[in-house]
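For reference, the chain that follows is the form predicted on its own, supplied as structure tokens.
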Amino acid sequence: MTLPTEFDLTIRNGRISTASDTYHADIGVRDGVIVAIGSGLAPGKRDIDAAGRWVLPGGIDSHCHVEQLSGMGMMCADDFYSATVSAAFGGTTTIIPFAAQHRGDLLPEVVADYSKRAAEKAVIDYGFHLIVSDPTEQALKHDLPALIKSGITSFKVFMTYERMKLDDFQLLDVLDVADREGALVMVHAENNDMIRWVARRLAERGMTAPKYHAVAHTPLAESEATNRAVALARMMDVPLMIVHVAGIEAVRVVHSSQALGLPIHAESCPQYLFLTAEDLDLPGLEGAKFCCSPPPRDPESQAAVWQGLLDGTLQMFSSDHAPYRFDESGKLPKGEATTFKDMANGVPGLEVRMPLLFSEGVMTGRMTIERFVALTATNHARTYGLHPRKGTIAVGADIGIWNPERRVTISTAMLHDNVGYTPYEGREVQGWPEIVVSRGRVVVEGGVLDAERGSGRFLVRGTPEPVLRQRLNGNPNALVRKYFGSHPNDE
């Protein structure tokens, strides 16, 4: 094959890492895709010398909340412009936020609304997951199948939050649709009644400070709901994604399910590696800045999450960026009278997700660079139908050029979101993406953004790779298959 002699962009002399290999080579990009990888490539119209730098796939953050109204009625601080700008500065070139249905909403209208906002503002590429909170007959039989066929091939359901949660009967209905249509269900697994029971009794005793959020959201609520979600998926013999795994017991449930051969997948987030419940115990309402659900746990749970990321129990590292300002629009809806039951749940983390893991995982020797790439990019692409367009150095030209020696002290002032604080204030990290390339465009260089509003593209996603949807042969609990017949998509 004759290689092109001219490229739009050439990246030379870099140390390239994917989820499987590390090697030194040049990269040639034309028309937004990688068309050559080799030594001594011809100069491009734009030529970047990456000597001494690490050339990695652009990151994918498959769990973040952007321009979304929460179940409690709070609007995120970030819109699709500020969120995608923040993502790009942190080395992330693709995001998959949620198009959130609230009860009474029609799913096609929800998607149309989010699509318009994103198309006008996003500077990097994006897809959507759905949040399904109202699984009506119309939604299950018509709207969900149609949206899956349009390229939105995953959706999230909640087992907690009064305005969002589904009961087990509804969850089975949603799992059934996902199975028939080849989609993947993501579950926020916490036992709502356990949380509600503890929270009421704490409030009756005047225990309303932010630190009691971690008490109400007991680790048992997470592990019980995780186990129940797994049981529902096992009965249906369908894959499942457990999102934002926080506690050691939940990690054990996921691990034991996988040991049985069940197609149970899971992710975790920076807050469960770098924060603990003690961070919520600050004077006044300061601890609200660290409140998310599930909440940060303890050092034992941190160690379990680290181990899960290293051994494959947890396949992805997402931010769960849920940006709420520290004022009455978000964290403090009742001002100084705000209790832990009132405040918006969530912490920002979109921009620092990759640098935190790079620094504390790769640069400490705890994690290989290949594992880092898998956790922050490749596994997201494989799970959510984007591989190999995204998540690797192969076709799509989404690239981060990292300086492994650069030390950065994280501060609110240096970040590009609209939140106004970071829970990682003052933490020093080693390693930072200095040049970020999206579809062959250099969108960040020298701390400067060069990308226009609306230049990001919507990604039509395929279904998860077959290995993610494998069935447990001879599963006696697969009642749908045993009594109601096979689905059309069965082999």
Contents of the next structure:
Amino acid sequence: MTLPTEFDLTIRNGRISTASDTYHADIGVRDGVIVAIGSGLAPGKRDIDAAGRWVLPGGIDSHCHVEQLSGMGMMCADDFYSATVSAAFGGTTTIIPFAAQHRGDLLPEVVADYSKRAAEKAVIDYGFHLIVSDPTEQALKHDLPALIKSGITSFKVFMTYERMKLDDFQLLDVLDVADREGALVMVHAENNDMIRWVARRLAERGMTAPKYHAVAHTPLAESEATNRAVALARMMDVPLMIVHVAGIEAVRVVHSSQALGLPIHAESCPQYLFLTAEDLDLPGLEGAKFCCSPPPRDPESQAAVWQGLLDGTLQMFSSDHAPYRFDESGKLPKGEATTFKDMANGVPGLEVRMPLLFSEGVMTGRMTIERFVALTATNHARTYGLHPRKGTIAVGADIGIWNPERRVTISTAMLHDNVGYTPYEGREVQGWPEIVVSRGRVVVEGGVLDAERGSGRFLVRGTPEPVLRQRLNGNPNALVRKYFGSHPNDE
Ligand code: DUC
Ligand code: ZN
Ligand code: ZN
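Okay, that was the form predicted on its own. Show me the form predicted together with ligand DUC next.
The next block holds the full complex; its first chain is the one shown before.
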């Protein structure tokens, strides 16, 4: 076999890690793809010496909110430009944000709108998940199947938020479509009535400070809804993705479902490793900066999330970047009179997601570099139909070149999002992605961006990989399927 000798880019002498291996080699890139991995490759037109550096797949953040109107009517602070720039500076080269349907919206119009805005502004590649809040006949029978075929192969549903939530009947309908069409359902699992009941009583008693958000969003609301979502998926015999797992009991529900052999996948986020409910308990409204749903919990839950990430119960580490400014546009819609019920829910994290886990997971020796790669890139690519174009060092040339020695103190001033604060202000991390490559283009180097607005591409995603499509063997609760066989093979 003759190896190509003319490369646009070579990355030489680096220590390459994927989700399965670590080795020293050179990488040769041509026309935006990796065409050679070997030793002693000829220098490319652009030649990077990565000696002493770790060469990792570009990260994939499969849960982030960009230029999205929330269920409470708040617009995100980041548009597709600032979000993708911020992601790139943190080592992430692919994002999968949401195209969010609000009740009454037609799904194809929602997607057309997000697609236009992203195409004009994104600097790295992106896909979309749908948010389905109005599963009409039209949506279930025509629009969802058509959009899945067009490469949007996952959608999120909510069990809470008055204006977004689906009831169990609707959840079953959506799971059914996902099953028929080969898509994956992601669920925000919190029991709406439990939260509402507590929140109303807190408010009646004048308990309106940000810290009461974490009281209202009791861990039981999360674990109950997680358990119910699993039961619904089990009845339909379909895989499920539980997003932003926060509490120890929810981790246990996921773990025990997997022990039964169920294809229940789960994700967690930096806020559940590095923040607790105490962070919401600050003078005045300052705690609003740490308000997200589910809320950060306690050290015991932090430990359970760490354990879940290490033992495979949780397969993905996403930011759930939900950027809102600390002003009337987001966190403080009623100014000083804002209560915990009014504040926009969500914390920023696109840029620091990978550095935080690299530092606290890999550099402390708690986590292998291979596991880090799986959690921040490869498992996202597999689960959401992007592997191996993205998420590994094989074909697509999305790469982060990390300096494992570099110490960085996180501050708002150094970040590239448009939020104006970071929950991780003042935290020191070790390890930083100094050079970031997207489709063979060096987009970040020396703290400088070199990427055109609109140069990111929409990714038509495939169906989730077979592991997620695995059928349950002899699942006694899947008898429903016997009578309503929706799988092509069953009919
Ligand atoms: N759910 C999310 O996934 N992100 C932000 C807020 C929320 O409720
Ligand atoms: Zn959510
Ligand atoms: Zn989210």
